[in-house]
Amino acid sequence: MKIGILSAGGDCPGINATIRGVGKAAITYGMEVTGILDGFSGLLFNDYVRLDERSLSGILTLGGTILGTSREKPFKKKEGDIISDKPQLIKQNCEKLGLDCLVCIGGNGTQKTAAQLSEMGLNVIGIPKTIDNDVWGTDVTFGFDTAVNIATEAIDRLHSTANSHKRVMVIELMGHHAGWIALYAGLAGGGDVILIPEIPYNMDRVNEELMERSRKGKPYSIVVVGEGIKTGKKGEPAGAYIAGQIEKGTKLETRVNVPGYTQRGGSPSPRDRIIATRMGAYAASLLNKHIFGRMVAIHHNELTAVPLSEVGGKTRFVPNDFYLIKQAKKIGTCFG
């Protein structure tokens, strides 16, 4: 066999790391396997190079994507388009290439993609790669625990400087429309306040809890926000409307941070080390036994795959009686 492999979206620590699995196993059944450069902009340009173990050597660690990546959606008209029918023609220089398989690492927008080039008759193997914890079909994607750690460790260093100043810190985490990180960040931080995409929220009840701890005699207030949540106005951003609710309604003083970036880029962790290692030789042994059409999803810690047409344009959200959720509120946590 010969195949490809791929990775798509925003980048993410891990990558390389599944890249390697996939690789690494691969070859040691038997297959060729080709390296599909920037996402599925490489499909469409014919970029690509031959992996093999030297090139697989040494990127355990490494964070982003030695393959690259883009915001490519090939399903996706847009204004100013070269080409006029992306799909066919990813079909037709895949046909070229001779790949049997196409392995595509990548969140929800990729596994989208996989599952409708599915739909054309390509065989494709999909692996959930997002910091965001979101994609449908799957406990857990690799990158989201490093990107719990980082965010972790920037909630430790906000509670020495709130305490020194007396203020209220607000910092906004990542995870798109899920409060997955917000969640579990805050909640391995000391996060007082939590508030998730999931979870409506009131500002008056926020700036009570705040209030209260204040006339309690505590110094200082950790509020951790998922990018998502509502705010004022389309747009704007939630860590920065927070923070002026926040001093508006409480006369607190209230500084916002925004870790941002770094929550994505740099080593992955051991954790997510395995998991992507995991993912990639279990997407190998699927291609192996020539199972196509499925994203490999972790249940219970167990490896298992689901169809990819069951997984695309759905988003994994925080159930409102995750356990976590539960505990947090246990300890006084306040959800808003």
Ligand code: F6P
Given for the second form:
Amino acid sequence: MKIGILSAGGDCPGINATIRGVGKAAITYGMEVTGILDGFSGLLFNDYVRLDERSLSGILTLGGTILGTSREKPFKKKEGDIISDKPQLIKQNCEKLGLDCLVCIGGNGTQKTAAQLSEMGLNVIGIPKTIDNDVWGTDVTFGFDTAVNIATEAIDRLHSTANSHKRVMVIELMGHHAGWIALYAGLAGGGDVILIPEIPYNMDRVNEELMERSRKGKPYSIVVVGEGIKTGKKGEPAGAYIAGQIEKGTKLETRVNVPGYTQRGGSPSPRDRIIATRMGAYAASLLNKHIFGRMVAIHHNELTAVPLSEVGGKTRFVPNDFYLIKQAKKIGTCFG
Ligand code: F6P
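Form predicted together with 6-O-phosphono-beta-D-fructofuranose (F6P) structure, per the form predicted alone context:
All chains and molecules follow, beginning with the one already shown.
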């Protein structure tokens, strides 16, 4: 069998570990492995490299993706597109390359494209990746644990400076429209207030909580904010908006911190390396059994494969009754 692997969408720690997992297992099964460069763009412009034992060695701990990535969405028409039928061209190029299957490593957008290519008759396997942990159909994605570690360290470091200056520290964390990173890092870092997109907040309640802490003699407060929460104007940065509202409503000195892309850069955590390796090797075992049209998933720590048709285009949000929210509320964490 000849297989192609690509990574698409925003990068995250653990993609290389996944490429290595798929590639090494596929080679063991006797398959030939091609790395498609820069996501779906590589299939439009025939950009690819051969992956062998040698090129798959030494990449387990590397951040980013050795294959590069892009936000190319072949099923979405853009102004200025020079290629009239991108999906058809992708299909033709896969045939020209002699690919028996395409492995697509990516988030929700990529899984949707993978589902559409699968509907067109291509043999496709999806592997979920994103720091946001919001891919529908799996309990977990690799990249998330590393991002939570980085975000938690950032919060940890805010405590001492907030305490010295008696300030409110607002930290804006990534996650797109989902609040997984803010919730986990917020809990791990001891955030006093955690605002996530899934839970509508009341600014008066947030300010009252901060005033109450100040009245109790607590010298500082940490407010963790998911980037996707509602703000005053569409597109207004969440952290800056909340910090402004706090200063206005409480007169407490407030600073805002945005760790940004550091959350998805660098080496994957050991947990993410393990998830990525498991998912990669499992994807190769599906290919070996000629099972296509599925996304690799983890349910209750067991590997499984869910139909791509069920996954594409959906987002996995934090449920309002999520157990961590209930427990955090018990210890007095304010969710607005
Ligand atoms: O999906 C991962 C992510 O880092 C989100 O958390 C963030 O909203 C987005 O990507 C940023 O996208 P871009 O790489 O296009 O700036």
